[in-house]
Structures are given as C-alpha cells and as structure tokens.
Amino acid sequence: MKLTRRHFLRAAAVAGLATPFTTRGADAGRKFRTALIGAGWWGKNILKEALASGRCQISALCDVDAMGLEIAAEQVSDLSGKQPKTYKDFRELLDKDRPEIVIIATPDHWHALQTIAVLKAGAHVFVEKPTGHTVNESRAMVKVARDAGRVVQVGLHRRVGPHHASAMKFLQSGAVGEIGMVRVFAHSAGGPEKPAPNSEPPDGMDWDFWCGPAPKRPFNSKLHPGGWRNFLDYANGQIGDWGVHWLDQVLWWNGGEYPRRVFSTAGRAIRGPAVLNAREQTTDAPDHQVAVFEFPKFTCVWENRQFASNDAEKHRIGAYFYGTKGILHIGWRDGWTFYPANKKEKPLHEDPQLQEPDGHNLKLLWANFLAAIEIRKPAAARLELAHRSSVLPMLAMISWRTGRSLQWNGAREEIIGDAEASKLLSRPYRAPWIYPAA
C-alpha cells in the first residue's frame, strides 16, 4: 500500500525540513566567494550545487593532484564562464583568495586541520562527513567553530532528505510503538583481495602533501583516486563511511543522546590478511564489522559486510527500528516502509525523493547551508550534531582495536577506566603537522 498524506498524519508534512529554505538576507542577490579544497569527484558534485544555487562565485580550487585540479578548473570555467584560481596548498588559498565559503572534500584525515584553518580565516565551511578521523580532532573542530561564530555544515544529506524527514515524523508520532532495538547496516558484494603493486605517484601529484598528518604509505592505485576509505591511516572503513549516515539517523531520532557502552568485533575473513610492503599492498579495513551501542533505553547494532551482499532480505542498506507496533525500515533508494505487527494491517510505504544521477540530496543540504548563513537558522547537519554521529564509528574502531567494550561518558566525552583505549581518542601526527587541541 502506497502511503499518501491522507493515510499519514497531516501534521507530519515535511516541507519545512525537506524543502530548500528561502534565503532572505539583507542582500539576497549577493554572491559568496566560494572555494573548494579537494577537487575530486565528490567535491565537484558539491561545487555544482553551489553554482546551481546562483548564490556562489567559485573563486578558487585547491588540490595536490595537478591533473585533477586542471580538469576541475576547466569544468568550473565551462559552467560559470569564469576561471578560478588554482592552488596546491590550502593555506595559500586562504591567505590569498580570502573566500567567504569553503567546501572541504578531502579524505577524512584532513578534515580537522582544514576545517579549523578555514574557520580561523573567517569563512563558513561545508565539510564532508565524517567530521574527523579521531575523536579529539572532531572535538577540536567543534571548539574552534563555537569560537569563530561561523556556520559549519557537514555532508550528512540524509538530514534533509524528504523520505528521511517523513520517516522521523512517523517514528515520533508513536506509530511504531516503543522501540527497544535499532539495526543499522550497509552490505555489498565482494571477494578475496589481491595486492596491487606500489608505484610512483602520477606526474604533478604531491603525494607527501596528500598523506599530510597521517602516515606516509607508498603510492598505490588502490589508494588514489577514491580507494582511501578502506585504508585505516586515512579513514575508518565502511563504518566510518556508511555507518555515520545511518547512526546519524538513530541520533536524530533519539535527540542526540550518546550510548553508554560500545563494543565492536570485525575482521577480514574473505579479503584476507592485509598486505603492506615496499612492493605491493592491499586495503587494511575490515571486510565485515559488527558494533553494539548500548543506549539507556534501547540497543543499536551496526553491521557491514563487503561480501555476499544481502539479497536474502528485503533491504541491503538502511536502518530497522523494531517497535511494539511494528518495524520501520528507513532506506536509501527504497524509501521507507512500515511493517505492522498486526498482520491484518497492510504495510505503509513512502517512495524516496532523490537527486540523480547520484541519488543524494545535496541540493537541499546546500540550500539549507546558505539559509543558515543568511538568516542565522541552525543548519540541519550542523557540526555539533555531526560530531556526535561521527564519534560513534570512531569509538567502535577503538573497541575493535583494543578487543574489549568501552564505557563512554557522553557528557564529558571520555572513555571510563581504560587508559589504553583513551589514548586512541587521538593519534600522533606526522611532522610538521600538529594535532589540534580539543
């Protein structure tokens, strides 16, 4: 049965959450000087939405890959008729270009230092998720953002997705009943992994700068472009990529309350042992992971698997909310569906409303970002909220590395009674980069 507004609560209309906000500042025709740091595929997707808004002049681009930077500059010129300046070093861009808005779409290990630098330069930030690579990086970002008084929007676009907002209203209406468990997951196909040979970086690429504060591995085609998410020096695997989106749905529903205990187990049962030597390497992130987050009134379980897919179930991606009145699944391309506990009742369903070809709602999130800047309305995926959601995968990775559960003081953001695990809330930076103070 297709859900219509007649079947669902009229009060659950989501226009205010899922529709672009009207920007009505004192100078609504003014264009913001906008720069991009990280001119890869996803960064250019965000940049296109900035241009499409009609409110942004793309003044500068930054990337350590000269070829990718040149291509991105040509694309901006084709779309806007204006040639942006190009930089390899984001610090030089900030010093010379003085942008008002900066998009950060670099790998996770760069998010904190670049966001902090942009905020201190006085610009607003749209940074991709997750907020950082380690917990205390993310905390430092929040601290600097509060002091700077600038808007930071994080790329958790499901916060403004129409069917996600509608599903939240459905949950909050009590239609699912009392919820005792949530299961969030993302599964895909895959198999054993063979090492790829290391090589010299492409001409015009500063590989040392790409690695930045993280350990410097040999260049490898598995890492760049795009494969870095499955290398733990630079990201946190699938739970840090997909997990932050769906765990954010849980915190959206529960009001941002932290879990009090976290446990995770993971491995590379199918991909095989990680390889790293002078000749070749593989990824080193787990090919499957389970994490349990114990909240005061419910338990949340995360699952990811990069083999066997999940065709035996109705859904391969999303969140199941298990309640006394039924089960609600919030998905991606499959919208949301409620399966009533009463078998005499038919399921309710709402189709997704997505922007193609990528199936995400960046246009809505960008409009929300501009509105937050102009009319000082809180951004939907503001840094404080995204920080809480980003911390959960990081804690799960600490649990996996230490092999034990963590007691978490959410108010103080501290691991209780485990000095070894607490050290992993930060990590050493490679010189000359300095870890930000939280």
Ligand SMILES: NC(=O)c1ccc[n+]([C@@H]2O[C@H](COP(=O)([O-])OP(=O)(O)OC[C@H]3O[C@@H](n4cnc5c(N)ncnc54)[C@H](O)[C@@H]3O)[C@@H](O)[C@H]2O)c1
Contents of the next structure:
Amino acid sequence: MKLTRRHFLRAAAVAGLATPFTTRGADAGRKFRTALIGAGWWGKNILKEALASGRCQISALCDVDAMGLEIAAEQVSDLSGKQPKTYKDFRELLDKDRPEIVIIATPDHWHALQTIAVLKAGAHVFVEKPTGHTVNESRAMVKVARDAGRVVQVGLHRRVGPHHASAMKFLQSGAVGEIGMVRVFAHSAGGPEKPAPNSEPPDGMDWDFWCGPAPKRPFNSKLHPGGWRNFLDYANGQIGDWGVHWLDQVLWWNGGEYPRRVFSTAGRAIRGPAVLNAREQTTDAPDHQVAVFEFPKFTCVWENRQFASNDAEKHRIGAYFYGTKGILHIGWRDGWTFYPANKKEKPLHEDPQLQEPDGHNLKLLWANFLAAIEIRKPAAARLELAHRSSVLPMLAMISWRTGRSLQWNGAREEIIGDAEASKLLSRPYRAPWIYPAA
Amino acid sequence: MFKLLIVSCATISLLTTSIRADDWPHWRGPTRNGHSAEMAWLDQWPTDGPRVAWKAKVGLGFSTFVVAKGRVLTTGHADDKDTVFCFDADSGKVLWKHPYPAELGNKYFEGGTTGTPTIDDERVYQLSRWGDVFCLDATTGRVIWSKNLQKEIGVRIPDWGFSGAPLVHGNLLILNVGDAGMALDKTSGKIVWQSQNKEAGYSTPLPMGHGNETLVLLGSRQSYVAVDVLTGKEAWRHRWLTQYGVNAADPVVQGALVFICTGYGKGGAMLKTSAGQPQELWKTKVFRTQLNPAVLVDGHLYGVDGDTTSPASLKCLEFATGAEKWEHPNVGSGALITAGGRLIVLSGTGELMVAPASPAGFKPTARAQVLKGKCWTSPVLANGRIYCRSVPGEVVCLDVRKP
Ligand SMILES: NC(=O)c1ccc[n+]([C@@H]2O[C@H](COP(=O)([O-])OP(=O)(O)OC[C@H]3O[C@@H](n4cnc5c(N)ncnc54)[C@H](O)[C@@H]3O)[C@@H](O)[C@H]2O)c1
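With the form predicted on its own in hand, show me what the form predicted together with the named molecule looks like.
Below: every chain and molecule of the assembly, starting with the one above.
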C-alpha cells in the first residue's frame, strides 16, 4: 500500500467508507480482533494495555503451556467479561481466528517465524524485542513486512517513554556538546551457579513445541518460564535482552546508522562452566560481557555484569553519552541526569514516568501502534528500526564466538571477509521448521 | 493443640527449659493460624516505638521466626550458604548456627532462604529450597540426621525451591514436596509416604480435622490438595491455577470450611469440604494473598491483598460471604498475625502497626518504623516480644512486655 495519508483519506471519503483508518475516533466502537501468542509474563502486560485501550477485543490466546494459557484466559475474561478462544498451535489460531492484530511475546527464538506467519495471514503485529535470534531471521522479517504492508511495532517502549523522549531532545539540542563516546550497560546481582536437575516438563506443556526451531534441551525449571533468557539456544544473554533497549537509544540518537566494526568478549567467570547432561544443566549465557561498536564518529561500549552489584557505581543500568559539555545518563527508574562539565553548573535531572509494577511505557507504545494502523503514522518502534538495534547484540555474539572483531557492511548487512563468522548470521533449524529466507 | 500446650506447660513449668505458654514453635504459631493467645502485651508505644531488646543480622531471606524454650530461630543466606541461627531470646546471643551450602536462587527476586524452621521439643527441622532436610539438636545445633531429597530420590524442585515449613505430626515430618506432600519418619528421616513426583506449591502443610482423621492441606502447583496425614492418601483436590504455580498462601480453615487465596490477580474461594469433594461457596477477586495468608478473627479475614510488585493493601473480608469490609491502602507486601483481638502488621517497608481486629476499620493504636527496606516476612509475637526481619536480614526483637 503506497497511499499517502491524504490520498487515502480522500479516497475513503469519496467511497463513503467509514473504515477504521479515517480518523482515530470516527469508528471508536469498532474493536480490533486481537490475539496473543505467548501468554507469559510480558505477553500479559501487553494484553492488559490492549484491553485498556478500549479498541481491542481479545479473541484468542495461544501458548504451548496449557496452564499459563488457562490463567491468561481467566484474566482476559475477568477484565473484559469475554472468554477468548485458546490454542496451542499459532498456525491453527491464525487459520481459525483470523485476527487483525497479533501480539507476539514468545521467547526470542520464535519471534521471526511467528511474525512472518502472522504477516502472511494479513494481521498487524506487535512483537517483542529482540526481533530475531540470528541476523538473517530478523532480515527475513523485515523483508516480509515490507511486502505485507502491515504495521509491525516492536516492544521497545523506551522509544516513547517520556523521559527518554525528553533526554533525546536534550541530546539533540546540543546541550551535551559533541559526543565522542557512549557507554551502555546493565548490571545486576548474581553469583556462582549450580546445575539444577532436568525433569519432565510441567503437566500440559508441549516442550518440543516450545523449543520449536531451536535445539531441544532437556526440560529444566531454569528454562521456563522466563529463564530461557540465559540460554543461548533461545536468546542472546543480557546483551540480547537489556542490551537491545539501550543500544536502541544509541541508534535513535544517531539516526539508525550501523557501526562498521564490532568486537566482544565475555565469559562465565563467576557462574562457572556451563553444564548440560542428561541429568542436569546450568544456564550457558555469559555472566559478563563487553562489546565495542565502532561507529564512524564515536565509539559505543556495552557492558553487562551479573555479579558484584552494590552502590559503588552511581547507575546500574542505562546509557552514558559523553560529550564536550558534560555527561548525560539516561536510565530507567532513575530517569535522566545531566552532569555538566562545568563544575559551577548544577546537574539537571528528570524523573521517569513509568507504568508500574514493571516500570514500562506500554500504554504509550500501544497507542502509538494503533495510531500507526489507523492513521498510518509511522510506528515509533517499527520493525526496520528495532531490527538494527536487535542485530547489534547478535553481531557481538558472533564476535565473541569467533574470538575476533567483525567488519560490518551495514548497507548490505554483511560481515566483510570472514566466511566462518558470516555463517553465524544464520543457524540450522530443527525440523520440521525451515529457516526463513532473507 | 493449644490447650494441650497449656496443660503440659503447667506440669513442667518449673524446668527452666520448659515450653512457655506463649511460645511460637512453628510457622503461623501454636494453633497454626497466625493466632497467639497472648493477651498482656503493650499495644501502645512511645513515639519512637517499643524498646529494642536486641538486634541481629542473619543474611538474605524471608524465613520468619520460631520460638520455644527461650530459643529463637530463623534463617538467612550469605556467601553461598544458608544458615539456621539459634538465638537466646533474652539476650539475642547466638547459641548456635548451622550453615550449609546453598544457592542464592535469585530468579526474579533477591533470593535467599524462603522457608521457616520448625521446633519440635528438642529437635529443629529445616527444609531448604533445594531439598536438603536437616534434623538438628535444638540445644547444640548438632546434625542428628540430614539428607537431600533431590539427590536421594530426584524430587522435582518447584521454580522458587521448596518453601513450606515442615509439619510434625506424631512421628511424622510432613513436607510440601511432590504433587501432594511427603512424610518422613522424624527420628530417622526415612520416607514413610510420598506423592507423585510433580512440582509442589509453596504453602506449609496444614493439618485439619476430618471426622476422626487428620488431613493435611497443601498448596500444589495446580491445586490445593487434602491428604490423609498417616498414609498420604488423597481425600480431595481442588484445581486452582495461579500464575507460575505460586499456590503459596496457606489455606485458612474453620471447621470444614477452607478458604484458599492466592496472588497474581487470582483471588480466593471459600470451599465447603464436609461432603468430600469441595464445593465453592463464594469467590473473590478483590482479595489476593500472594505470599502470607490471612488471619481469621471473629468471622472476618484480615490479610494483604496484592502482589509484591503492587502497592498492596490491607483488607478485611467477611468470612461467611466474602464481602469486603474495608481497605487500608499501601501497606506493601507485608504480613500480619493476631493476638488478643488485635492485629500485628509489619508493612512491606518495615512499619510495625497494632490495631484492633475490627470490621469497622483499621485504626492503629501503635505504629513504629522498626526496620528499613523491604519486609515481606510475618512478624512473630512470643512471650512479650515481637520479632521482625527485613529481606536483607536485619532482625529486631522488640520488648512489648507489660511492666
Ligand atoms: N520490552 C520489554 O521491556 C520486555 C520486558 C520483558 C520481556 N520482554 C520480551 O517478551 C518476550 C517474552 O518474555 P517473558 O518474560 O514474558 O517470557 P515467558 O517465558 O514468561 O513467556 C513466554 C511464553 O511464550 C510461550 N511459548 C513458547 N513457545 C511458544 C510457541 N511456540 N507458541 C506459543 N507460545 C509459546 C511460553 O510457554 C511462555 O508462556 C521476550 O521476547 C522478551 O524479550 C520484553
């Protein structure tokens, strides 16, 4: 659909259509048939915003864990008085329910296949970050989305968060001066890790389906729910989780330009060696990681550490922009703070405006998503942007695995002159799932 | 049970180490419902709060206190170890410690110990999150027997580890391990009966009379279950799905009525169990006790509604109908007990409050900031002292004895 907004409105007016696109309020009574794939912690947070918007009717839910699915369905009927249909298989949901909007909040290794399936079924997508697990998956999503002409919003709510927006304005006003370096980071507590015993999956959980295209590890309570973040088969560690949010702030500021060189090192110095055998396992993601992204005009360093967490460092999470006029920290619950270079000036600070309990801005992001659907305003965290922020951690992981720095051709999204590293831009899928072509 | 304690106390009260009338030897106190029979304690305090008898540091955790024969026990985690601490109730002196290696286990929270030990006469029983069971000598802390159930029989550990306190019944030690509990011989640790190897919930096994039998109520992953205490045979099971399988709050029982209630938006249900399979009499969505159960006083439930991630409020509900009587907002994820018709509430941020237990409203007669930081653990009243702890493991013993 190559219609501009004005074109479209005129066309619609001529045809006398009262489509949901005309204006936001014009057909406020009509609700989007909305479905959710992945009814875990975050999926339910998004679901609540969809309902709270008053513009969505939750028609169907999908999860491979029957218990989580039933709990989510109960919550929807509590909140809306309507019982959604429930499915284990997202393909069946798409087929039978014909949703207009689908929320995808599964673990990262599912995002690409499910986003592509939803787009092919003709629905708009709200998918969680990161966009994919390997680079070419994410590229395939971008390609399919371009052809489908549907809105794809990615869950990077920090693109609309009020204190992020004002920090970005502050940066762009030149108040921080010339920026030579950025440091993005997320530190938290942790310690040595012991393996936990493998077990049968919980009753009603289709573990094989959960693993899907990724390798099938023996079930372990460390994995589900939520714990898969620390397993590289399904995610990309802390950099692929928190890192995406903060690297996205950097790309927001620099207009989305890619770095030209990436290097990363990481390890499990404190957690200890990863264990995986028939009896037990530990996580296998690093407990600390440093990645250096060399941009044409500045250097960006990512750091994460899941140990030695105390108050010695002023901020534990966020982004520091180092400029000639001072240092700007953009954080989470600590808002943003500017520490001027001139000692006579006082620091400037702005508090965050977050939704609790989980400290996010999903309400704004959802509203932005609906506006993108209805009045064709570009979505704030649209796939093309989020794709790039998601790719950076993936590149860091490849550098760490191969033990060398990567030259990145951003225009072509290719690693230059390194066949072995280039192979890691994709990964083999477990049958019957087929890796999406970019 | 409580009558029995008084009788035995009267007969042996001359022994210095005897059980005192107002001991609190196990989770939720002498009658296992958050009630203390203690009447004479100070419920009005100077502005800076009651006198602090002693303080201690025990490490990270959520374990509450058990008190008997002048000893006070609790647990905490530090440096890759859990430690069971035994203090002298009068002085706060550490009488003994029993450390054992344990993981921090900080999945979505700060980690540390979650369960409370149990005192049974001269023995102390401790179940760790990771399936270690210890029988300790209450005087010395010496290990009488110990085992790890995960290593021994491969029991499944629920997501946040085992957290129900052990229940002693006759010669049995009942644990919330497995789909519907497990019983060990308390003298040897030998398994007497066990249930299917599925994930347990997080409540403490709660005995309940049923005709001439005793049933034990357990929160399991997907239900609340009642089993015969002697055999483990299931009497009934009520399907109850709570997010992440967190059936954590103990049921509140009166006769054959069993009130179950959990967090994550789930709510509660009143079950009539006289006819075997439970029937739901009423349900509520406005009362959601996530970690600590409510107390029942004169036909009313008092408890904390809301999750640790929410502002959470203190609420009063009519037991017969589920009607909400009042709400006192922003207490946080605290906990409460009751004694002499009064509520003793520790707020989620360490404010201790005393108020009459009344459906007319929450009107504290005393309040004091007794701890700093996060407090998710129930206070305990025993022999004129109130014990409180914070999550990082600051302990205060407050003297509320009447002069
Ligand atoms: N934007 C944010 O701030 C933010 C915050 C938290 C999580 N997230 C993202 O949300 C996503 C989910 O995270 P979570 O913490 O809720 O994890 P979770 O484990 O709680 O939930 C994931 C759910 O997906 C289900 N699932 C797995 N495979 C499935 C399949 N094939 N079909 C249907 N359901 C399937 C699981 O059973 C589980 O219930 C992740 O991508 C994460 O990065 C984003």
